[in-house]
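One chain follows as structure tokens, the form predicted alone.
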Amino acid sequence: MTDTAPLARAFDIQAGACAAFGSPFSGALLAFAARDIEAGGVMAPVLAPWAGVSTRTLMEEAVPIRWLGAVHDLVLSGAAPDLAAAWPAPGRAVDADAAWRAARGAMISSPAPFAAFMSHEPQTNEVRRSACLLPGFLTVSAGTGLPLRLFEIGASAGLNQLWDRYHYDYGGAGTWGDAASPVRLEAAWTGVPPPLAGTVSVLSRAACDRKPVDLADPASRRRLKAYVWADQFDRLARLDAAIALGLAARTRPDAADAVTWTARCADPRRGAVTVLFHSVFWQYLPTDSQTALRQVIDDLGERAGPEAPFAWLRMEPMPRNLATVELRLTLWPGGEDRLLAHVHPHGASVDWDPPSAAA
């Protein structure tokens, strides 16, 4: 027989981790399936192919969010009414148990279509993670004096591509943006001021992921919303609002994968900083990509200059502390490796060259 406490495990540290983070029905719908693991019922099934699994990996291919996506995206798809009408909605009493007892019948008539959204890694695309990069970028620009060209690993859709159309708000510590921008981003901010000062220019933009998001696509905008967790109306509404922007400059990764798609084309050129970045997107990559990605990377930098200077931005889990978040940046030449801050997962808040800043 299976040991499914691994299972378990795995969905109350989820469930705990969105209480922490602002989403108790989310916590709560993972507690319900957790103790449903546990009594070998219908979760069963879904949960398949990661039987016998453990936790640590279980978490690193976030399987109980791969979980509560399925059911989001079941109840934006208009098939599972009853599960729809327990659903969280502005001006509506949240009910978790009623929503896992539809969600449960769900899985019992229906359990292709949760096989089906499970059996890709979760893309989010969480806008407001820019309000995380941003001072990255910022930072990237006033030490080199140099336009940016922008490289996106694991970009999903490809919305924080254009963080520098957005509006950010970090409290008394100031504010960055078009005022008139509709994706309005607010974070907390602690530590040194922020480095807000000055402009950046961006020269040219790109992307690529192994399974971009095609906003022009009803369904895909719809898996992406899948994502976002159902009580949080605020983040909601900042997604349709970077989807409307995406949709008019018409983004579009390309579908490659990160570690050719980088080697191919990311080399430094003169008169610009070639920036790669990405957020919340490593641990996603099997062991050996994570290894020979890092090896373009340092070849890359070798291949910077003065003139043609490389950034490697990322906003990445601590390899061991997956709760904590940081913002490195490495820069060639020198390849000097920094942190600078450490970040809210959903970019809530951005603590500012912390007191461990040393790389």
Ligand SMILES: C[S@@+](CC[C@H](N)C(=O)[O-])C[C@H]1O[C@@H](n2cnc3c(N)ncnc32)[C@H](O)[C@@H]1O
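Shown: the form predicted alone; wanted: the form predicted together with the ligand:
For this one, just the chain is written down, with no partner chains and no other molecules.
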């Protein structure tokens, strides 16, 4: 008999993480699933591909997130009205118990959509991360006085490429951007006031992803939405608005590996600052790709000059502490590396110029 403890543990760990990151509904649903796994219930066939796998591997492969996404996707498909009736909706009291019972019924009556959805690795595109990247772009613009050539790697659907078309509100710390933008990003700000003054000019933008999400494909759009936690209505609304903007802008990252694409495309050019940026991407690279990409970036930095600077802006969890997310900027010529901020993983807050930045 297979030991179900690693699976139940993975679902419980994810339940705690969801609750801690503002989705009590997802936390409760995952906890119901964990108890079902322990009891050898309806989750067993859906999780059959991962039977006997360690908790660590289950978390690395984001199996609980895949399952949550599969349930949400079924709701979004319109094929499960009972589940949809029990699902969180604005103005309706959240009832995780009713949602679990409906999800359980759906897994019994039609397990195939769950298995199909869960065979993919999760892919998200978190628009509010632009609220963390923006002060970085403004720092580059102010520091160089040049227009920006943008290159994003690990861009998913490419929604954060459109950062200069969004409106930002940092509470009492200030606002930035097009006041009429349909994409409105709010983030808490602590630390010294943000560098929101001045204008920024974007000369060009390009992006790549190993598996870009095609916004023009309705199934891909639905999948992107399914990974957003169901009781986070503001995130869902932001994603909808950004998808509409992305569709209108025909945003479509190149399908390419970041290492070769960066080496091929992101050479510094005179008259502009070339900005290579990424968010929550580095950890998905194998170690040898990280080393190769770092070498490519250093080579591009070496080719930079005062009239053709090169900037590397990234919002990434610290390698040995994934819970702490840093916004860092390295600027060539010179290659000065600065910790600009500590930020929330989904972009809800920015702590600008944290104490260690002075070191």
